[in-house]
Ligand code: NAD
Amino acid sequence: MYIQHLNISDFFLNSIMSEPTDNNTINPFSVALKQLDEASKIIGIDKGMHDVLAQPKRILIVSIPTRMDNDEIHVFTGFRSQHNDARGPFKGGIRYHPQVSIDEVKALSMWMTWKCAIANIPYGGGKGGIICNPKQMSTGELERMTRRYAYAIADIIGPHTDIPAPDVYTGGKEMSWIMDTYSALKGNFVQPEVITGKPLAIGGSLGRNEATGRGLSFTVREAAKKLGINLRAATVAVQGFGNAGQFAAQLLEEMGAKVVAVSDSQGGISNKNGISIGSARAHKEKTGSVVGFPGSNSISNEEILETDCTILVPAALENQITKNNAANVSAKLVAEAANGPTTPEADEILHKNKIMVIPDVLANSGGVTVSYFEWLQNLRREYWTEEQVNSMLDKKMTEAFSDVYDTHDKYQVNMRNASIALAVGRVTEAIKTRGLWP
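Would you pass me the chain only, in the form predicted in complex with this ligand?
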């Protein structure tokens, strides 16, 4: 195994490891930098501070030799990008995907810094990943790869330095292996506070599973008040009926809204009279998709974004609302459960059309907020009730929405620029207050 600590400003890294881009590929790190530039202009930070924030503080690249089931060794590549820790330990997920790239984890770690600052929780931003195809690996192979990765990053993570979490194609199982490996390596006593998103049996939090959708529903409730939308008369379309999308749909339904369209990777369904989320979930559990749900019409994943509705919740993939379809979005409010579902050009079109976007860094921050509650419970060796978790989440999301809305009002900018400006302001204040040493 080799471990390289690289300074990310190193030209080698930027030129060799960056994901090649073409006209059809949007480089996420370029988008993140563009957003930082915009936010820096809005609040007027100096160039030096901008440059500190434009690169992660550290990126670790590790090779992960793993014994496969056929007894051969396969060497995977893994990353951990630590963007900024001025306000607290780095925090962010670990994703397993064949296309994970260094630019992707750099961008995602920067977005985690902003997300935690907007949520006003004492964390910075990090993100990790392994280039692999978990769908083609056995549980044994996944466990050996995960434990080797945990071993390789053990010296830079820790309960007070960097606290990973699940992300694309990782979950409680992987978090348990990482927690166990870390605990065995670092003193051989149980340290649940090194990672969040754990199963309840080893210190996970009640309410974590629903947290992203629930948090999103609170921001929608607050936005509706500002826009004069009566949720009881509102209609909702949700693209992506997974963890975030299902709970967002369910909680908006509980608030009185009518969900008129939902979709998953197989396609979408619509019904002007409303879709019962409980029944649609049961149908998906039985058949593997929402498609074919009794009483509904079939629609495509492109059509769902243009559905006639009050609130649109993209909860699947990035780059779904683009310059090609943004003008056809009829919703009054877009609440981003997914990370990066709207391209910068589409953002401008939505803003021009007076459609409010609750950006990902705000709308889906319920997940990391309840991760923070999990960490607090672990540090204190406490267990909180679901009611406690949910009411604290409500308070945090309501405050975060209000802070972003006030920033949008103060600088007369859209909600995304306002979110990042708010975050950049909080992070630069922490950096300045701490000062530079040595």
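Predicted, not measured: the structure shown is a model, and the values here were computed from it. Numbering follows the first chain given and starts at 1. Here, rigid core means the biggest group of C-alpha atoms that superpose within 1.5 Å across both forms. What changes on going to the form predicted alone:
- In the core-superposed comparison between the two forms, the C-alpha atom of residue 73 has shifted by at least 2 angstroms.
May I ask for the structure of the form predicted alone now, the form predicted in complex with this ligand having been displayed?
Just the single chain follows, nothing else.
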């Protein structure tokens, strides 16, 4: 089940896969495999099926020669991992980041398989990325790199095979370039259904921009009911003030909760009397960071995880809550907007301390759910109102939370193990029903 298509030498591939890692660095694919192991034990799948799910079906590694503004050519490395398509086409974002690695995209593609299965939408998991620093690149350089990447992966993506989307440091602009490149290559007609997260002008969906944060707020609402938390008396801390973090904070604020701390890559701010999310957003748009927001105290990204609050929303990068700081988390509820922010060891500590974690594969699945709605609209060439999208998202997220909570109750395991057990069960059923052929 592990197939590699190489546009670079075997020597370079081996150097990527065997590169030494810092002992303090937690390998995301190791985390994903450990989670799969736990889920497999819970529902009792056999070794053969476990082995099928433990590796991506396909990994594409590409070199991306790009002409830079100084007229020099720089060769970037890109990936596309396609984990499993038993339930439908591969689906997953493309991220631009200096720390993108083959193990990261493998892990994220596996988590996307589980996320789609939990949301009960007909997709499998995929993920892509390019090793680059987009903050140090011009718009022209980004466009040339993006189109070259789209050209390189064009033969394995498509409206019915693999539908990419935005992720870390990508958005509608990059999705537009990919759609245009693919459309020109594959028939020279507009094919908006090849990718989601597009601007409205070329087939994007209303409600997509807020979908991840909105979906998370629905799961927090449902969890609060189970835990007896009054949202109007709750306090919230949000690590990461990007798209998901901003809208999660805004929507929880609209539900009556008081946001007492937020942070971004430059640092964080806190105010026990509450922070106006609209004002904090305006400050960040003006200065580039929430740091220095009037009337606030300075706080680090590490300290924000230990803030005295009711609800903690990690919305930054992986491996933020670890065995070293999990015992210091004071929140009653952790809702993961980021992918993989909590390590398995930290999960055990939080569960022991009776802190409910709404795992990433459930909490942040609003994005892929509305991506699914966007894809349906593109295929049908019809478009829905924002009220329709939000109402359908609420229904999907509420059902998904209920399914995971029931699994958690049935097996008496934490919510992450319950989520992945539910997903593994659904994917396994699809594989067995389809059979292995040829």
